[in-house]
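Shown next as structure tokens: one chain only, the form predicted on its own.
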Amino acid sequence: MADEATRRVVSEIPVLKTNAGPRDRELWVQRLKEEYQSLIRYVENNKNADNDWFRLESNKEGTRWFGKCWYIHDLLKYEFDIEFDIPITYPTTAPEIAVPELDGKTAKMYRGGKICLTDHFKPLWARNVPKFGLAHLMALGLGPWLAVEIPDLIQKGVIQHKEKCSQ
């Protein structure tokens, strides 16, 4: 899976029970309760550990996602915008994060701004269904992403910080 560090933070999220998806109707209310506990507790862990890095929150259905993470480089802050759909078929498809406002600035993205987590992550996901969630999702897919992705694009100009392209 992932390094001991990782391992340490992805065992404090908790884990779901219920597996439903949108089309569920009461048990999708169910699930997302589960998601938002999850959700809530790995915010307030990385808050614990000073790793805050991303805010989300859901349309009234709970089945888009929009808010935004951000990447600490040489104590900078780059901030992006997110957003996902839940599929028809979560949880046994995981969501596909989109950063649009990085869309075509990197091989490892898709139309759209959608990372990519083909590789690595998803075969992970298949093998926790209904365990893992939205908690998961940005944890082992939308942080390591940024955390390979960001300082690449930084070096080699292809983004900048906001208040380097203002002077």
Second form
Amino acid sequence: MADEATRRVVSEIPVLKTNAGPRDRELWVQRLKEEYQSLIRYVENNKNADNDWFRLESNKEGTRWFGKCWYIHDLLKYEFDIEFDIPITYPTTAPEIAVPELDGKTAKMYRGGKICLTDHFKPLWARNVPKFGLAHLMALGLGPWLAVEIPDLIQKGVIQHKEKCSQ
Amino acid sequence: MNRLFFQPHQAGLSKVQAAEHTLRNINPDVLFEVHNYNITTVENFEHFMNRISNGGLEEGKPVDLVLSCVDNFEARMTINTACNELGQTWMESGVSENAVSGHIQLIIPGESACFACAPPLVVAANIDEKTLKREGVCAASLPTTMGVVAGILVQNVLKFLLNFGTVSFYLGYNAMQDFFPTMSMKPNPQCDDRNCRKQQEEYKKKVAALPTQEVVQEEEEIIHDDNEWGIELVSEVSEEELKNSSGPIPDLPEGITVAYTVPQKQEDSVPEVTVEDSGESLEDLMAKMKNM
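Can I have the other form now, the form predicted in complex with its partner chain, not the form predicted on its own?
Whole complex next, starting from this chain.
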């Protein structure tokens, strides 16, 4: 899996119960509720640990998600928009998170800004279907990706800080 | 498979558009229908299923065969979901991350293992992966490996459609050792895909309804008038048993292994926190999130 710190964070994220995808009507609504409950808890945990690093919301059907993420580097806070669709094979397959404004700026990314995750992620996700949800995707997918890519992009001068002060 | 068509003058076109242009130049008598979208989204998936059911040679009839030439697990699972639901025979193909192995697989829903019946199969490499892959670097690709896999895929398609030779249910290609493992895999009765399980039931009924056939073998005896040198014929029959099995860890022949295993029992060493049903409605929860 990931490092010790990530493992600890993930163990405190509530796991989900319902194995349903966006085509499963009432069961999908149940799954969505569980996703929100898990996400809310994760964000609360983050706030308590002084590491509130993302926000997410969805359309009414819960099939399209969007939000923001933040990364602090050298006392400066960087903000990025994020988005993803729920694939019809969810939760067997994880959604592909996209950071559109970084499209083309790093090799660890597909066309359109979809981030490229490590070898470890897919088998890990597959072993934990349907317990893992969007909160786990953020913690195990986007989080580690930002931690590796953003400092590198800053150092290379590819991204510059906007007028945002650190909080 | 999905990038072999691009030529420099086609820069700017989507892969399917470039493919259509190149193929049309090769054979103008072929009919093409091109769609360029992500099949995994809810909207596009319905359209995708619709074209499988109605996009046959005669509009309104289903296609005869679906060939999957995509390069990611998610798209394959999506095609698998569609074909299980529609009872559509298809062939899946792929090339490994290190570009030195590939495979094709024939999937007849209910009759052979579907893509979700077992974890992804991997053609055993028998090489030190470190010599090929550097940490942190993404997948390699070799158009030569892709060309070979494309060739064996189309070969299998011809045999299937024109009914000659042996159609392989699975044919792997190990480029490093030039090893071509073949096998077939029965469906998993506990497959996660509900439709796969349903198709298995339908297939069992179909098989049960068939009359039992007795196979009569006729053997010709070759007789020679004289055998001055005492020549004997020794029959060379190499036995290759294809192992069929189903279950959590399939019993696979030499050269094929699973990418990973899924544990049957829960690991109860670490207690997990499950979501609680607080009785709040979905709207309440969405609002709560917004106000954080």
